[in-house]
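Below sits a lone chain in C-alpha cells, taken as the form predicted alone.
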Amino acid sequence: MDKEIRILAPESFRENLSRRAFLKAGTAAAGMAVVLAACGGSDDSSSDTTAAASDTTAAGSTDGLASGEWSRVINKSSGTLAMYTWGDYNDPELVGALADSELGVSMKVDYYASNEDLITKLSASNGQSGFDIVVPTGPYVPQMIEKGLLQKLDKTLLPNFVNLDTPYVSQPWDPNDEYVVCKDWGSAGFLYDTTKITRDLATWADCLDAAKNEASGNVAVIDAAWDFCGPYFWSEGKSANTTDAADLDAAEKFLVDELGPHIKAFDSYPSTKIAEGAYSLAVAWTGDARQAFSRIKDAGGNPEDWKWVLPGPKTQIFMDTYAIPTGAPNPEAAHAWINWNLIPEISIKDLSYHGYHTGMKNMDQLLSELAPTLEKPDMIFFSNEQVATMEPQEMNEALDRLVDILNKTKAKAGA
C-alpha cells in the first residue's frame, strides 16, 4: 500500500480548518453548531499518551504489536445494548456475537437515514427513547447538547481513549472531549455502471448530467439535506454552505425540477442495491460505496462493470462520532462497548469492515500488522490533495431550506 494514500490532511490544511472552526464558534449563535473540521484538532489536543497494556487482551492476534504501545482494557458489563446508528455502519461480529462473548452485552441495532432524524427521534422522546449508544455527526453535537440530548461521559471507563491520535480528539464540537468520542471520518462521491454510462465521469457536473440522461430513472441519492444539496452547489463551484438566497433558489430550481423527476431511490446505504441492479448511478458515502464492489461479486456480477469518483472540483468531509443519549437505560454498558472498540484490532476489524478512517494512533504501523491486504484503501485513505478538496458542513440558516429542497425534491420523484 503506498503510504501516501494513508495521508490524513496536510498539517497546514488541519490547522486553518481548526482556527476556522474556534473563530467562528466565539460568534455562533445559541444551539446552532459551527463551521467544524472533520479533521482538525486544535491546538489544546490531548497528548500522545500511551497506557501500559491489560492484563485482559480484545479478540484478534496481537503478533507484532508493542504490548505497552496500546491500552487494550476491557470492560465487562450484562444487559441489552441498544445503538441507533447509520446503516450498515459497524462489523456485525462487533454488535452481535463478539459483543456477547466479549463484554456480555446483548445488542439491539437500530437504524436512521440522517442526523435531523436522529435528532428529531431524541427530542421526541424526552430522555425515554431506550438506546444507549447514538452516532452524531460532528457539526451537529453542540446543538445536541444545548437540546440536552447527550450525557456526559465518564472518561475513567474508557481507558483506551489514549489510542487516539491527536487530531481525532479535542475536536471544535467537543473540545474537552466530554460527550463525544470519535469513530471514524469520511467523505463521499459516486458510483456508475460503465456498461450503462460509457462516457467518462470525473466530476459532480458529470453525476447530475448523467443522472439527466443515460441513468435516469435509476439514480440513488443520499437522503440526507445537506449531503444532497452538496453536488449542486460543488457542481456551480460554491460552497455548499452558502446562505445566499440566489444560491438557494437557484438550488431549488435545478434539483427539485430538473434533478427530481430523474431520480429513481433517496437511499443512503445504496451498496446492496446496487449489487441488485436497481441503479446505474448512485451518490454514495466512501464506507458504503466500498461495500458495493464486494456485494456485487457476492450477487453474481462484475464489479469491474463499475467504475467509483471521488468528484471534483469539491466533496464533503465528516467525522462520525459516539454518544451516550440523556436517558441511556444501560450507559455503563454503553462505556464498555465504545471502550472496547478503542483497542486497537477490534478498531482495524471494524475498518476493514465499514471502509472509514477510525482514528487510531500509529495507522500505517495497524494496518501492516493487522490488515495487511485491506480491499481499496484508497476509498479510505486519501492524498493531502484529495482531502483538501473536502468541504466540512457547517450548521448554518440554509439548513432548513436545504431540508425543504430535499422534501420537494422527494415530492416531485414521487418518492
Given for the second form:
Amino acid sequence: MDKEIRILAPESFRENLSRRAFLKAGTAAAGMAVVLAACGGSDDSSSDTTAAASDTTAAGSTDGLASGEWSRVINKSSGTLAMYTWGDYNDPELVGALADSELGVSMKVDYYASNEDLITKLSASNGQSGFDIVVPTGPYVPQMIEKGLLQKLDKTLLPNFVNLDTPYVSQPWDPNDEYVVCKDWGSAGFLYDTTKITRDLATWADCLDAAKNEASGNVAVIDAAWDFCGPYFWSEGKSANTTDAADLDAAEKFLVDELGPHIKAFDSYPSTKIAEGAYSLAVAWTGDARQAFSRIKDAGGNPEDWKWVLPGPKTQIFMDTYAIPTGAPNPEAAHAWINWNLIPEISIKDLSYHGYHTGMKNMDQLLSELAPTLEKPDMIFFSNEQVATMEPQEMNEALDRLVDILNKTKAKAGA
Amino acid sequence: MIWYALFFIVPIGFIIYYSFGTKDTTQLLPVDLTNLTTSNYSNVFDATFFQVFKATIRISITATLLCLVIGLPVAYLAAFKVSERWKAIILAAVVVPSFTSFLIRTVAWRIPLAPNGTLSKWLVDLGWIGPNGIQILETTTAVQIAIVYNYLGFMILPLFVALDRIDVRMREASKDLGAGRVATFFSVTLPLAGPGIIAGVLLTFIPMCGDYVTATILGGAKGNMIGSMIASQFSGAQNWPLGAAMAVLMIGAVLLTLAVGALLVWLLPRAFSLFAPVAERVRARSYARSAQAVEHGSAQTKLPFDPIVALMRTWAVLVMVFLFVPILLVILHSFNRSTSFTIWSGHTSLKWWSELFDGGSAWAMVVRFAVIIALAFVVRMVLTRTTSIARRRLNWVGPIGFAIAVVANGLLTDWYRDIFDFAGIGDAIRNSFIAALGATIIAVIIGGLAGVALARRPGRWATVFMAVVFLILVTPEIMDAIALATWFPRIQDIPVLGYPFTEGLGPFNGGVNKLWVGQSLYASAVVTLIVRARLAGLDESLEEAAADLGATPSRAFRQITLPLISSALVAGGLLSFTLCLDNAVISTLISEAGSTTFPVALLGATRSTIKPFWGVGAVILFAITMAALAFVAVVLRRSGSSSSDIAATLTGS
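For comparison with the form predicted alone, produce the structure of the form predicted in complex with the partner chain.
Entire complex below, previous chain first.
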C-alpha cells in the first residue's frame, strides 16, 4: 500500500507532514503502519486478548452489517476510569450506564476548555493527574509526547483499531499510531439569526463584517487562540498558520481593535446560549453548531430562524484523539474504553450524539443501517470539495503570538 | 507557623519570584528565571488589562456597598424589630442559600435573565422592555447582580451579630434623651455596629475581588474580572510570569482599596465634626420637635401601624425572594426535560433524576435509611416508657440512629457507585464532603492552636503571626490557588514531605490531601480569628487558677482552655465546612482526577452545556448538607445553645 492513501482525506493534513520538525520519533518505523491499515481482517492484531467476545457480544444490533468485516472485541475491565475531555463530547449513556454494564468500569469525566488547559493540567501534576484518558487535538500531540505526558498504547489491547478508515490513521502527529487513536474529526463555521441579519452570509469575510455591523455586541467567538484567529486569516485569503510578522501584526490590529469591541462572549460552546437568545452570530465547531438547532427547539424557539454556514474560502479541520497519559492509574480500562469506542455500533451511537465524524470504515453503510434518521448530516459529513478547503492547525512559533492576541482581545472586549 | 510557611508564604514567594521571569513553554514549569525582568508589570499597566483591573475593583466596591445597603435593613429588622422566633427564621433564611452550591446558584441566574426566557417574554409582552428582551447576560450588570446575590449573606450575618449585641438600653437611653429614631440610628446604633460593618465589608469585598466564577459564568466578554484573567494566564495561555505579576498587583490593589476605605472611615467622623455646629443645630431642632411630640402625646410611637417597620418588613421579604428565587429555579430545573439545565422544556419530568440514579438501589437505600431512623425512635419510645434512664441521655438516641443509618448504608464508602448511574456526580459529592471534612479538621486544629497562642502568648512572634493571618485573609483566593498549584509539583519530589501528595494517606489519595491543605488555608485563618476573639474576651485568671492549683499546662489546656473555646471551635468548624464545601477556585486549580469535588466538576461542565442532572446533583448535595447541619444543630441544642447563639457562632463572633 502506498503511504498516500493513509493520510486523512484533506490534502492539507499531509501538506504539513513534510514540514513537521517533531516527527523524528516516528520516522524510524515508517513501514509499520501499513500492516495495521490492512482492511477487513479482524483478528490480525488481537491474538492475545479476550477475543472470544468478538462479533457476538457487540452492542446493539448487527443486522445487515457483514460481521466478518468488523472487529467487535470487548475487553471487560473494572474499577474507575477517569477521562479528561472536552465539554459534552460523549454520549452520556455511553459514559454512564453502558460503560458500567458492558465494560464493567465506572466513568468519571472532567472537562477542559482548550488544549493548553489540558497540557497545563498534565504537566503541573507531573504524571500524577490521575486521569486515564485524555483527548488532545492532533497538532498538540507531538509536544505532549516530547514532554513525556503520554504513554505508548498497547496495540494488542486495541484489536478494533482495524475498524478505522485509512484516512484517519497514521496521522502526521503520530505516524505509526503509537500514542493516539482518532476519536473524531470536524470543522468550524458560524451560525446566524436570520431575523437579525437579513442578508446572506457565505464567507468568513461576511461573518466578520456582520459581526461589526448587524450583530455588533451579540457575537460569540471560539475561546481558543488558533480557532479564534483563523477566521481573520482565511477572510484575507491567507493561511491560519502564517508566521509572517506583518500578517500577525495585521491580525492583532484587526482582531483586537476592530473586532474586539463587538464581541459579546468568548464561548467555545455557544449552542445553549444561542437557545437562551444571547447571540445573533456565533462562530462554532460543527458538532456544537449542530446541537444548537435542537436546543433552540427545546427552548421553544424556531430553528428555521437560524442559518448554518461552512464558510469559504477556507476553514479549519481538526482531529481529536484518545490518548493515555503517563502515570494513568488504570491503563487497562483506558485501552478497553478506546477499543470499545471503535466498535461500529458504539461509535455511531456516539457520533449521533456529538455530531462529529468518527472515522469508521464504510461510514455510508453504517449510517444507513444504524442511524438512518440522523438529523442534519450535512453538518457532520463533508464532501470532498468541502474537505479540500479545510486547513488543519500547525504547531509553530506563531501560536504564542495568537494566544497573546486572544488575551488582548479579551481585555479589549471587556473594556 | 511552619504550616503557614510551607503552604502560604513560600508558595506566594515563588509567585512573586515568577512574576519577574519570562514565559518558556518548553519546560514543564513554563517559566524561565534566568533573565529576571519587570516587563510583566509594565505589560499589565500598558495593555488594556488595566481596564479589567479597574472594572474589577469598581464591581467589587459597588457590590459591597449594595450588599451593605440591602443587608442593613434586614439585619436591623432581625436584631430589633421581631420576636426571637422570627429572628431565627430570618437568620436561617439568610444562611440556607449559602449551603446550596455557589456555582449552581450562579448558573441559575441565567434562567430568569435569558433574553428568550419566560420573564423576558412577559416583560416584552407587557411592553416594559424592547422587543429584544432582557439584555443583561454577558454584561457587567449580570455579574453585579449575581455577585451581590452570592455575598449578601456574608454581609447580613456579621451585621446582625453586631447589631444584636448592642444593648437595647443604649438605644432606649438615646430615645429617652429625646433623640428621634433617625438620630438614634446615626449617633448610637450605627457607630456601635461599626465592627460588624467592617467585618461584613472584609468578608464580601476581598472574595469578590478574587472571584472568577461569577464573571466566567455570567460575564461574557464585557463582564470580565481580573480573577478569570489571572486564571487564564495560568492555564490557557501558560504565561505564568504575566499571571503572577497580575496577581501580585491585585493584592496590592486590594490592600490599597482597603487602606483608602479605612482612611475614609477614619476621616468621615472627623469631617462630620467640621459640620458639628450645623449638625448640632439640626439635632437640637429634631430633639425639640420630638420633645414637643412627646409633650403632645404624639401618636408616632403609639401608632399601631409603623410605616418604617412595615417598609423594612416588605424589604426583608423582597430580599428573601431575591435570595430564594435562584434556588427554587435550581430545584424546578432539576425536573427539566430538555437537554440543557438552563433551558426549560415547558414540562416537568423525572427524566434526569432517573438517568442519574440507578432506580432500584437508590430506593432500597432510602427505605433502609428510613427504617433505621424509625427504629431509633421506636427504641427511644420504648426506653422512655420502660426504663428510668435520664431524658438527657435518651435524646442522643435519635442522632445515634442517624449515624448508624449513615454507616449501615455505606454512605461513607461505596454508595455513590451503587446508586448513581453516572459515577462522576456521586463521586464528586463524596469527594466534596471528604475534602471539606478533612480541611475543616485541619483548620480547627491549626486555627485553634494559633488562636490560643495569639491570645495567650503575646509578643513579637504573635505580631508577625497576626500579620500572616491577616495577609491570608486579604489575599484573594485566586492568588492562593495559583501559588499552591505551582507549589505542589515542586514539593512532590521532596521525600517525606511530598509523600502524602503523591502516594496519599491511607484511603485518601494525594489529590484529596492537596485539597485538605488548599481548602484549610483560608478556613484556618478564619478559625484563628474566631478563637482569638473568644479568648480575648475572657480573662486569664481561670487558667492561672488552674496552674495555682497544680495543674500541668497540658492539663490546664485540656480542662480549662478547651472547654472555653469549644463554642468558638464549633463556630469556626461550621464556617470552615461551608467555605470548603463550596470552594471552587483553589480546588479547580489543584484538584486531580481522583479528587474532583462537586464545584470543580460543575465548573468544568459550565464550559459547555450544563446537563440538568447537575441540578439534580446540586439538590442532592443541598439535601445532604442540610441533613448534616440539622444533625449538628440537634447536637448543639442538646448541649444547650440557643438559635441566636448558633447564628452568632456561624459568623464567628
